[in-house]
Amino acid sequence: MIELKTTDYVKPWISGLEPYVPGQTRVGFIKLASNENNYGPSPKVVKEVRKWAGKIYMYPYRDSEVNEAVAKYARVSAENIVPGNGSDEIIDIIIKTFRGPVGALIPSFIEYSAFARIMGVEFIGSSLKDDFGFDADKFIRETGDANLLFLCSPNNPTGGVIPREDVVKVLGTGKIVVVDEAYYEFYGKSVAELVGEYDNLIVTRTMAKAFGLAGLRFGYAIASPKIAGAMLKVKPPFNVSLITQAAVIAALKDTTYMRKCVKRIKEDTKLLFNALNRKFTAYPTESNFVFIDTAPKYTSKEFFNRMLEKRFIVRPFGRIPGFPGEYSRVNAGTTEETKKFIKALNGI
């Protein structure tokens, strides 16, 4: 038997670099640590899931449909979006394509840091305001020798939004410029209409959370041609599986399923927040989940363990460099689940 001394052949950084763990699930438990739609996909997507499931001998053949149909709801062209294999993997095109160092906000979507540091690229981070407000000429100024940004609003773990103007200010850096729209549906407002006057903007999202398709992994890049051409040539082919193909023109044509649920999703996150401000140090939230800070009464530890006791799971972050808190995410679920957690909450 040959032994393999990994670190003859792994690349020198990946020694460093931690997996990625998501949040818990747990049977018989309420999740709201994944940002999910707790109310599941419309029963149309369902329908044809089932109807697509024994034609799955076949490659994904259906790319042009989905384009198609995927630029009519975000109301741009075909030649303009990129499919993905869920966001993650357009951030991972995103990040081979072009040229580093990359730049992000800090706290922020974790995998913007990760796989830069996966495929060796500089990542130079930017920390948001003691709010967590967005501040664009100290994110401008800090990121000053990045060549690839990456903005996220609704941003991830905060809720905070990033206003228009400052996305402009950034985008006239010249820099490539990524906006993270995974919570669009949500907020309600985007920048995708910039595609046509700036080469340099990407937006990305996600059919994870509102039109509940997480288990089906589907996200798509929107920009311009010359961008998203260039994209094209670092995509996998056959990314996006038949089934999930199948689901996200079903989900597309059902946009009021969708719209019914997130509006649902809205009510009840306000609730959620009223309730965990009471506790805690609450922070606005544009999004499906609300971002809090447990000092000094818990750890984010032991609000994990405090509500997992009661049999819901939240998403514990801990402390963060160059803040003060100890911080944690809880998103809302049905109706029925965000108030069984509001009164387990108030037990504690």
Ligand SMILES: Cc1ncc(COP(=O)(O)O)c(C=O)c1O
Contents of the next structure:
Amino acid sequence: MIELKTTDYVKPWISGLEPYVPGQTRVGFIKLASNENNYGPSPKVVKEVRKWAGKIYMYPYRDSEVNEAVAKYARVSAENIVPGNGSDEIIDIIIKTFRGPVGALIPSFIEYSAFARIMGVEFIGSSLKDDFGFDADKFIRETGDANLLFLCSPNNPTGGVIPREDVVKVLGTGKIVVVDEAYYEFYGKSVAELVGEYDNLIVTRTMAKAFGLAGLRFGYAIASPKIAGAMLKVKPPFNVSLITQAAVIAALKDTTYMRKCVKRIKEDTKLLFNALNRKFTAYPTESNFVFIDTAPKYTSKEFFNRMLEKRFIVRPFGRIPGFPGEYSRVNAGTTEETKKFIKALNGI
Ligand SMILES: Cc1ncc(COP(=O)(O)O)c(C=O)c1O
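Given the form predicted alone, state the structure of the form predicted in complex with the named molecule.
Every chain and every other molecule in the complex is listed next, the one we just looked at coming first.
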């Protein structure tokens, strides 16, 4: 047997990395840890997925139909769209395409720094304010050496948003600015139409959340044709599967279903916020999840275990560098699940 000395082959900056740890999924437990839409996809999407099952011997070929449907939904042109295998892949494509260093907020979605590190690109973090609010001047100053900036609005995991005028201020740096709008449908406001004005703006979105398609993996970028054109050179061929294409087209034909889910989920997020805020410190959210500080009552691990005993899975973050608390995130499930969670929460 040949014994491989991995350090001779693995890129040196990869050796020190840790694999991504997703929110846990356990059979028989209610998962409120990955900001999914627990109502699931539209029944019309399920029907379409079944219909296309026998066609999977073919490579995906409905790219232009998908791009047209997404563009219509996002109120832009098809030439502004880059489709991805989840918005995770869009982030990966962006970091492969544009020069680093990469700058982003702390705390924010972990994949900006993770993909930068995988590519051996320097990452520069800039902390949110003590109350997790956004300070544009501080962000611009602290990411001065970065060439590629990631904003996230509503921000995962805090739930807060970045006002449009602050996005415009960051765009004024002339750097490539990504605004991750994974939770756009819950917030209802977007900066996507600014792509007509700013060549340096990329808006990313996903159909994993409000549309309930997390398992199929579909996300997209909205950008000027110049930026989209550069990203398309990096995008792997056939990155969106034939089944996913069918599901995306069907889901975008039935936005009424999605909007119904969003309405309910937003109402339930308010109930969840109030319940969590009575016990701990909860931060205002424009999304389908609530960010909380459980200190001094519990560490986030203790809170996770207490809820696990009641058969709920939440997302523990523990300590976040530069912030004093013990943080966790909980998303609203279906109304029934959310109500059950609140009852269980009141019992710990
Ligand atoms: C802010 C943000 N961006 C991107 C993603 C990735 O989404 P997708 O499932 O489309 O890869 C997530 C998922 O949690 C997210 O919270």
